[in-house]
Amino acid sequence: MVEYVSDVEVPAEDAHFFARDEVITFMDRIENLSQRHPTNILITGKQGCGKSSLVRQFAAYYNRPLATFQIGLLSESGQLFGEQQLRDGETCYQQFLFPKAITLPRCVIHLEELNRPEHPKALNELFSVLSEDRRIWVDQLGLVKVAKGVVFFATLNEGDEFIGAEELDAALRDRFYVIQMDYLPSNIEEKVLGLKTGVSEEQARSIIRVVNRLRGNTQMPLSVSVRHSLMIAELVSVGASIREAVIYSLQLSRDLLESLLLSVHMETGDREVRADGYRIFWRNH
């Protein structure tokens, strides 16, 4: 019987989550390997391609509690474990969730945006908990040992387009198994749109044709994530045209948008949307 700590629970399973066969097989091996010792996995890939979803699905599928930590919020060493706070005029140490979670057997620890801390030294404590020793001394807490069966997942986006992201320290990266995520195959992405948003097969096929045209634009290919294709499909499911859905789902400059919308028009035949049409947005007009 797992004893859960506050704010840590098993996430709900996603019945419509797709991953490559080899990734699913690897997840099963990680589950087995974690029974020997805590295990570390780094998931990289384009934004919105299911990195965080894979972590949640692993926790849900194997009935494990999940604790997620935003590494981008860290600005100094030791901040994962706790900090000194002033209460009633006295200074006291406030322990955070991280030391509680890593001492909870079979907990999944998700380190989100691992390469985006405000200061690189904020990650220093991770070297100890991710090492073979799996323990760290914290003056205010004593010796903190990683519990049996704990699995650390780290996710990150890599590339010059991600402001604030740093190249991951080689010594830290060396502590992880690595999974590379990518866009889903078109036929699978179409199926996901239908299952998750309720659009028809024909609508899903048209959306993915447009998305692939944008991704494959030779002059300026766009990184249209699966998250964005789902956003487009959600708008289409409530009556928007694909052209309208693209306008409101992708953050683009006006010039680039006009060029790309021409491609959408060529692909879908959607009519132009009047830019000068206005009406009062008020129930009692």
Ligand SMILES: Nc1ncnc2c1ncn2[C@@H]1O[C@H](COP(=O)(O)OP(=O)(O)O)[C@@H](O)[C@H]1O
Second form
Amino acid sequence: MVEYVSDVEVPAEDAHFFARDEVITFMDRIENLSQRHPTNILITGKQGCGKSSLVRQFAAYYNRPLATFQIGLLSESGQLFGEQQLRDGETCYQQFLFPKAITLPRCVIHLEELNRPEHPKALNELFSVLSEDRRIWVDQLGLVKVAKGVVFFATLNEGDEFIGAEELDAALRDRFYVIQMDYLPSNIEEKVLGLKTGVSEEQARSIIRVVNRLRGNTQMPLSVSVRHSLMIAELVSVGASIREAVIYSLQLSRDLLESLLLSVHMETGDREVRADGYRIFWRNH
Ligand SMILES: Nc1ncnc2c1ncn2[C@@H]1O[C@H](COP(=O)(O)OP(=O)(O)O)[C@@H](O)[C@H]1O
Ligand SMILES: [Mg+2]
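Having seen the form predicted on its own, could you give me the form predicted in complex with the named molecule?
Let's see the whole complex now, leading with the same chain.
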């Protein structure tokens, strides 16, 4: 069986990560609060709106190691901690990264896709580490205690095809502070495209205009994430036309795209969004 984890390292900062002012302030409060006791944060929002990036940036900014666990892949309880393995004809218990990470001081524990483990019972053992006493008895390991300064971030994809946060077990949800994230305002997203891919301001503006058209298209609204708009911009930055880039990035039919591009050309009324209150969340800024 595979270990569903990545390494425990301080991640690199993203020099072009934008977040709402209040979210950046809140991150500072979490940093302070976590010095008193382990703290749990739940981030909700649509796919590709920057949830994982925020967790990573928090870890990078405060110089903390980050360990990520795909909760969506868990199919039985006990699976986070370790498993019995057969070695040279003998069984022995192999400890996984989770017990190591939660006993590492100041570690950021990212629980991805908390809303959809393959087996609901898989969440049981999380209750103990997220609850007040912050410890769990594991037969093979003994008492595992959450270390000082540990912060748990759970992320949860909200949208049509996902179970919403409100359906998340209330007892589990009660243990978290909740941050609700949304897609970036247009002019900030344009900046991100320019900074991250090198497309010109004009190209970025055109891309976001098309993308917003797709997002606001009433017949067939598409959820186009920042990840998608970045993919489009990457292609444009190496010479693709916007038309071509959109087709390859979003699997759109040419017909739909043609009528869409036509409407973008004729109308200029862009999606109305508020851009004030956003700034770069980066230490060296
Ligand atoms: N606020 C933001 N500022 C800069 N880049 C962003 C922002 N939000 C998302 N991105 C970019 O979009 C992509 C998807 O973000 P991600 O954090 O993986 O989304 P989620 O975890 O919500 O699905 C990443 O490549 C990230 O760099
Ligand atoms: Mg994510």
